[in-house]
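Taking the form predicted on its own, here's one chain by itself in structure tokens.
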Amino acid sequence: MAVIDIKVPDIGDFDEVTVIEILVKPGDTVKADQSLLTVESDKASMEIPSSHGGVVKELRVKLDDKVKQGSIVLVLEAEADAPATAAAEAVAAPAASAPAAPALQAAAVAAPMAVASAPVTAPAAPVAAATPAQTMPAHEPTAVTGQLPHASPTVRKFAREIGVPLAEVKGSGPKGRITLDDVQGFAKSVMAGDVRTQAQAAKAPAGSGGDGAALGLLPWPKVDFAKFGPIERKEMSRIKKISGANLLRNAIMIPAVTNHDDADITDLEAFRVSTNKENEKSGVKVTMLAFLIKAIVATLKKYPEFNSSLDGDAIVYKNYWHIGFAADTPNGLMVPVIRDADKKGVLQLSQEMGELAKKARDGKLSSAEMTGATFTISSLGGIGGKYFLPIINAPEVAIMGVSKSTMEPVWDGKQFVPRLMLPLSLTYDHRVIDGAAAARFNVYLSQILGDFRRVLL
């Protein structure tokens, strides 16, 4: 048995590279050409293979170390008479005897490599086909796999920043390459409670209620509140647990921006009051929210990107208008959905909202009555407040927050006059919608609310 120093081979034009992953540990048995660690420059990532088979005796590097060609990465007790493969010979050969591309090829041995923003898979060394396929052990999230998942440096960096283990992610790109969407999808699943790795389970303190382990955040603080004074402990309702997980996912995964504006609803409120007087015997009370739904449907038709959803790299525009509205219940927030709101009048909308809100308070809403919304309205008008930042209800791309209307002095060009102003807070997904479109949406919506005849145009 011979003791061999495994060194960094020719890495092309890079003076130094950073160690971003170590795939083995002392005591591990490795084979010739097996990847030992991954290094990364600002333009590319590559795996460093072993030139011989044997047992790892000592690691000479750690994560984030800077290494260059010739740096010793580990000490290997090589197998007796283990022949060096073509890849090892290429590594051992002087740099001048091989062109730059084969040098990278030998160093990578079928490793993924990305240059700038365009990922390109490095070709396998000629001996790869002759190397016997290794039988992988049963999957363990916390164990070293010995094989680096295919992903570009940008994807690896993003995954490290949010704490996603690439070994857990299934790649959807060519040859199983992991994309940014794959990493984001995995994170969404974790946030929704659909995926929970062993590593996260080990980190998560019991009863933390959301420790952020999946994002690499500090553990949730454990405090004995009783030592500071009397306490009362109540378990969260099932609805709050479910909605809380969704809200956390949406708040983290969606790059949301909120645009605020005010709508003059003086004339519309007067019309609403008179309508209720005329229809007093019908038992249906018309609410401002019903008018708002009709106005929003008209605005969504003018700006269809607000009635869409993201599906990978595509935007799905929906030719139906199902409007969700947040309902406050004793058990927590629920969002009933009014289907085909474009086909219903204000009186029908008011009646349907009343029925759905009662079902929500009684806990009798079916899942079908809470799904399929294309846009959501969250109204705090009956309580108070000026503006707020509502959280988008994925997979929708926007949500309208409505606060309490107040009488305010408004300049009409000659004098200040009292007008009833309704605060609007439009939160939108910046991946789909830009700020100018959001401003136009609020302006157009305000124009309709100011003169409801526009809804007929």
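Residue numbers count along the first chain shown, from 1. As the structure is a prediction and not an experimental result, all values here were calculated from the model. So that the term is clear: the rigid core is the largest set of C-alpha atoms that superpose within 1.5 Å between two forms. Compared with the form predicted together with oxidized coenzyme A:
Fitting the two forms on the rigid core leaves the C-alpha of D64 displaced by at least 2 angstroms between these two forms. Shown in the overlay between these two forms, fitted on the rigid core, is a CA shift at P26 of 2 Å or greater. With the core held fixed between these two forms, V410 has its Cα displaced by under 2 Å.
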The other form holds:
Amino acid sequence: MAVIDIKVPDIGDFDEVTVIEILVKPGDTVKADQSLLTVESDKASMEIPSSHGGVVKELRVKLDDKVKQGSIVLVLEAEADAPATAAAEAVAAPAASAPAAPALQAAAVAAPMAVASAPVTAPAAPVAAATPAQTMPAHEPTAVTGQLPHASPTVRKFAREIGVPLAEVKGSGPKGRITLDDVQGFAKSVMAGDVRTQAQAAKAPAGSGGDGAALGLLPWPKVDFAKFGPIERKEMSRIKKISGANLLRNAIMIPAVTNHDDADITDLEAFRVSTNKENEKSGVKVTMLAFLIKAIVATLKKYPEFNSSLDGDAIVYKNYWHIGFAADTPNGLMVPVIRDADKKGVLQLSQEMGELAKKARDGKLSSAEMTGATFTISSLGGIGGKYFLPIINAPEVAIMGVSKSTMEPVWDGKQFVPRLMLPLSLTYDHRVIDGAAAARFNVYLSQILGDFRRVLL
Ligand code: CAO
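Could you please show the structure of the form predicted together with oxidized coenzyme A, as a counterpart to the form predicted on its own just displayed?
Below, the chain from earlier opens the complete complex, with every other chain and molecule after it.
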């Protein structure tokens, strides 16, 4: 047994470094090459290894102390002849985000750095027994490209061991350094479901915020928008997060095709306007959407595959007609459902739609009022635009997008006549529905809208 002082070795270009982590305490048994503390310059952090195995007798440094080559770090009761070996690469802690890097002891702090390689000479300065100085392997900090998270090798090692992506952890230490507590806190938040790692987000079937890695796509571009001008960052509403995840899944998983058509609603609109005049006192305004629901239910009955769902290799045909309609609310898109639309008249449909749309805007829809739809209509007709590609609301297999009707010249066989034309955009799941069926669906629907008496047929 020999009591020796462990000293800071040659640390290359750095005159003075700060102790940012102490990895052992008095009484600990350490092995040769084991990291004792982490020091940091203004450019890099590195670990100071023990030149000998033994028991820590006394620490000679504390956090934030400034040390330099030759400073005594601790006093060790060394095991006989157990000096550091040339295999001291073991102390190296590759940067988490640079897995291919060779034994890397320096981690970028603020800016990419290129530190000249300098051999780290064993710090052993035996007090009682003379031990020949050991030569440690070259200190080989790799030139770091890009910005690595600022963390000590120990923290990096710990993060690697428990699978925490350091690049996603916010550092609370000086200069934004990531501490052990930060890594532990991040891991706890992930376990509690408060935070998702980018990898989890990419793998999530719902896909909210997914960066596409699971699909083998390029990562989502990361841009510091503030570099180009002033910005403001706001959390998405809960509804937007939920609907976004559903939309992404549906957009990715359904082989969807959209068929566009125009329906001549000149006569229907005239009828709607006169009905509303007659019913002025009733307080219920008949909407074009209510007529559309009625006409769509009749079309769904003629083409039942549009009122179905896929279940493995089977198609489930539903003998009920619950129609969802997209409602724009201050918190995001919601889809209330009108049950048994086939059993209701246009006046009742208008009234129910008004009530459900109000509930949606007030955030008062129950889950029962948002589930069970067999087909969905998304109408932007009150706003404007011509045709759009709606996304199917799975597990439904089709959705109707309705745009704003406009007066257009239509050839009647002899001349152009002004007609009110309603743009229809039917998106369908091509696994269940063929293109020809979709075209027929739109043609039939347009015929009904052109002459509503057909609903009776
Ligand atoms: N063409 C021309 N005008 C139309 C029309 C159409 N297709 N549809 C409605 N209008 C008119 C209405 O007649 C009404 O005019 P008046 O006030 O003169 O009577 C006006 O536009 C406003 O209608 P509205 O949109 O308030 O009512 P609605 O019954 O047509 O729709 C609702 C109700 C809840 C569907 C609607 O308010 C809404 O939220 N639409 C947005 C849906 C949406 O966001 N879809 C996109 C989903 S994908 O992101």
